[in-house]
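Read the single chain below, which is given as structure tokens and is the form predicted alone.
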Amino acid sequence: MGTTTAPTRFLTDAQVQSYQRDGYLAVRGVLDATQIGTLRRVTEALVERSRAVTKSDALFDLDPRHTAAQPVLRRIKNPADNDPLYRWVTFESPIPDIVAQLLGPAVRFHHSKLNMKGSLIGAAVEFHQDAAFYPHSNDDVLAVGLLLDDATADNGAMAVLPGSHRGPIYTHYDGQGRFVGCMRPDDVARLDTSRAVLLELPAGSIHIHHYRLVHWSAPNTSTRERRLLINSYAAADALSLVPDSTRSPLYGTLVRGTAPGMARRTAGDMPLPPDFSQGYTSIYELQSETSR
């Protein structure tokens, strides 16, 4: 699926510099209302399919309140594997060209997921860094969130801490040695969260964040959905330091550019997560360990 042609330039030099400085970027109007409407219908059809499911599986991460009468999903896993429109977003939409402006001309796909965050019941996501889940040989790794619904303060828009991608990767293990998928409270308390930016954006927008950036989101307390399609990408010369946990045939697909003949390394140590190669539920399930 990769291409050797030069990517279309969607970002200005100022936007690229902003991402490099702050570790995140918001871009409005990447997909139009018709495209977003079609994505919503595809998503709703998958939710209907989940009525027949009684426990989380390779496609659906079920909320504990899920029933056949009232399906409640926390996440749809690997959506690019399960529908051609999601696959188009991942590989052929403007998103890969935008990513190539930030990571360089050769880009690989890492994984996709659709966080549902339903009205009134959508769970919070605690403070975390993606690098704690899938460290790479260098730091040119990012995630792109495509909003299928308007994101606001009351429906759980994502918040980011600018510049935190230049800091450490914090432990995501608790004091008992369990990987719980979030930072420890004492590390969070030392952050200056007064500088946080809430990414309130209309549907069809994207927000991009560096995989070391500290980010989180509040629960959805509104009566509106806040569905977020997330695609993660890495520079083609950034090699994963852990086994593939996605079990997706698309994992590692070259999205743009040509395959490099050499890996690139960033100096320093990288903390490792547990071995998720035999399966991975979701960040929601991992973070539920903190309340237990």
Ligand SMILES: O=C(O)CCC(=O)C(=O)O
Contents of the next structure:
Amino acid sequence: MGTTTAPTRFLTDAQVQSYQRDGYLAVRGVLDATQIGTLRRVTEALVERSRAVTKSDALFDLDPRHTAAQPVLRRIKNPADNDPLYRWVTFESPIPDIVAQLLGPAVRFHHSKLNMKGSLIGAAVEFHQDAAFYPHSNDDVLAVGLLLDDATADNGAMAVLPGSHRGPIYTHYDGQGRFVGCMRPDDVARLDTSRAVLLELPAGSIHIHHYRLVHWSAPNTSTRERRLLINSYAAADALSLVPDSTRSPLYGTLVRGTAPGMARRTAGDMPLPPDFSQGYTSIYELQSETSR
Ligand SMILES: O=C(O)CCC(=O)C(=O)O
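Alright, leaving the form predicted alone aside, put up the form predicted in complex with this ligand.
Once more the chain from above appears, this time first in line as the rest of the complex follows.
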């Protein structure tokens, strides 16, 4: 780690331009069936471990319906901290080279998470922008979702609004000043969601989204899992405007390139989230505040 090897070029110029224009990109076949099979087994072993857990902790974000007999996880937190295979995905797989083509040459790891979205139980993720959670000094920040299962409309594939990364960062606070981790219904109602793209993709594919892009996903109403391993990265000269909330020793690791001597700034104001440095729960917990 902290490597300075020259990145391999996985993306065509057209794919890079498409990401810049639309704020998202889907790439199929980034990992093969054997690699995905091994990742699923590692994930299933962690789910087994969660049977002994009764409340959310540093590793598991439990659904309120979780029991020892029937484990229901919303999220595995910081998976790269917890297994060498997840760490390989973050630092050594083709993913960091793909990211370096979009943000590079110098890239830092921000955080990883594995959204479980279990069959018939996995909750919706409301409309939001990642920039509202972890603003940086410039906009070269993105998240890569690796599908451990085929993603379809009925199991809650992620949806994106192309071009919205060039628009405003909407407030993620409710009318009472509480940070609720999602946009307000009246802001959502003003979006042209007829232009939305549903990222229905086979397992082993990745989708990449710019951290200002508006995105969301529906509940899983199918009998199939929809596990999505997300890794977020920033250009090395994009400085976080908020303290680390991940509590991961890997936070800020240089993934590609060398540490820059300058911070780069994008003009304009950035809304700030609350200080999550003493403990961030999860987007599910925050968004459930709105439904309450
Ligand atoms: O799991 C999903 O469908 C969306 C995930 C997401 O946007 C997030 O966790 O920030």
